[in-house]
Amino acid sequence: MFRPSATFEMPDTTLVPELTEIQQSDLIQRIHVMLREKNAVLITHYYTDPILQALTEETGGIVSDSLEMARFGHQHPADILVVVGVRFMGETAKILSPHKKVLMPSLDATCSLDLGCPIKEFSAFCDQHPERTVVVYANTAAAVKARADWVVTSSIACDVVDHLTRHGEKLIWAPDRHLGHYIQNQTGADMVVWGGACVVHEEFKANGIQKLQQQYPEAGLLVHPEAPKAVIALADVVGSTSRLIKATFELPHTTFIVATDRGIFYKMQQAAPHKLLLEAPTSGHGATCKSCGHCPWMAMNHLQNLYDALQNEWGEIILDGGIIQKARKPIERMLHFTTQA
């Protein structure tokens, strides 16, 4: 496994403005109006603030995982796509719809997996294994996608890798090592794995979860495959965000311990309103905790900067045309695979 040398600082989420209920209501009404006037639509990830998820649903947008975000934006007739999530999601929307204006509440909202896989270092890594097919997770920059043969999300990663393995291909996987090792275990793939990790999912620890399970022995455990192997081993269901939401109403449990970003609770509670959802414990609390179960970059999205982005058309995703052309191929390959599977 290759260990990247990239380092990065965590964002300061204390800068998110505190709004009164009246201020929130006023901004929501104004955003409703601007979306109609500008022929714009909100495309929002499960990990964002519940207020933003509710606003997206009210205005005809989509709250979903990164795969469906990409598909929805590509197919929607809006002139402006407002991506409420992290930067790689906005870049993916622009790659698939280069003729549309793509805005984000904050262009600084990125992802530890993206930051931990810089293109120069990753490209040199790929050059060391020219015989291997390059498969990258969606949580990567546009330039990394442009270097890849395939782009996948967690919902289809195992299916794509299994397909490639059955055709005799050896692979490079990047950037999340925990997801990579999970895929290897599920498919038996011959993969060289990049050493990145998600700052949220890596904080879930097996011993803390086992202690919580002792308090709630009837609880089911839902785990995203970006979590460490020891946590995955305890799970009742391992899967993408969409799969975990589906599990909350499919499984008979009345209580669930959830080992993914707590932003997902909004949609889980919609799916199973009478069930108890518990946050899986992380490795620390307060100052000792890098994320405490919530992505600090997702937390950079809020009503005020969403309003500002729409009003002033700030936060526009701009990408080089050559990068768009190259990155579009592996993304379209992914979308085509999902329609054929």
Ligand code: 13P
The other form holds:
Amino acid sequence: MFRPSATFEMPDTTLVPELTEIQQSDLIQRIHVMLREKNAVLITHYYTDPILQALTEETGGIVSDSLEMARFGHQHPADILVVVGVRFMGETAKILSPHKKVLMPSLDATCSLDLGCPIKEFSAFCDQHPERTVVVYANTAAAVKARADWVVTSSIACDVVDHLTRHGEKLIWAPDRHLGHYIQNQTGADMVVWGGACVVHEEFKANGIQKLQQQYPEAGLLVHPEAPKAVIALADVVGSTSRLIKATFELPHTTFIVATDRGIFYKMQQAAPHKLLLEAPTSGHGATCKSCGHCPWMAMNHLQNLYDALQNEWGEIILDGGIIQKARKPIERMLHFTTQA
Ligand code: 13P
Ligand code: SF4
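Mind giving me the form predicted together with ligand 13P, seeing as the form predicted on its own was just shown?
Every chain and every other molecule in the complex is listed next, the one we just looked at coming first.
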């Protein structure tokens, strides 16, 4: 496994403004009006504040996983796409729709996987393995995507890698090492793996989960594949955010332990209103967790900066034309693969 040298700081989530209920509903009304006036649409990830997810639903946008966010933005006729999520999601929307304006409530909302895979180091890594096909996770910067042959999200990573492996290809995988090992395990692929990790999923602890399972022996365990191997080994279902939501109503269990960002509970509760959802433990009794089950960058999205972005057209994603052209190919390959599969 390649060990990247990148280090990064966690954002300060105490900076989110506290609003009264009246202030919140005032902002919500104004956002409704502006979306209509500007022919704009919200494209929102499951990990964001439930208020933003509800607003997205009410206004005809989409709340989804990163694959569907990419597809929806590409196909929607709006002039302005407002991506409520993290930076790589906004960049993917821009790459697929360069003629549209793409705004984000905060351009500083990024991802530990993206930060842990800087293009210079990644490019040098690829140069060491010229015979290998480069497959990168969607959670990467546009420049990293531009260096790749394929981009995948967690919902189709195994299918794409299986397809490539059956065609005899050897792969480079970046940046998430846990997802990389999971894919390798599922497909038997020959992969060299970049050593990045998600600060949220990496903190779920197998021993804490086992203790909770003793308390709730009837509970099913739902795990996102960015979690460590020991957690994945205990799971009833391993999958993308959409797959995990589906599992809450498809599986017969009435209780679930959920090892992914707790923002997803909003949609899970909607999908299975009578079921009990429990957060998977992170760093146990010592409470030493850094993220504690919620992505600090997703938490940077709130009503006030969403309003400001729309009102002033701030937070616009601007990308180099050459990067857009190169990064578009591996993303389109992914979208094409999903329509064929
Ligand atoms: P999904 O593609 O499953 O929505 O995951 C995105 C992500 O950032 C998970 O941490
Ligand atoms: Fe990145 Fe993890 Fe946050 Fe997802 S939850 S955006 S992988 S840091």
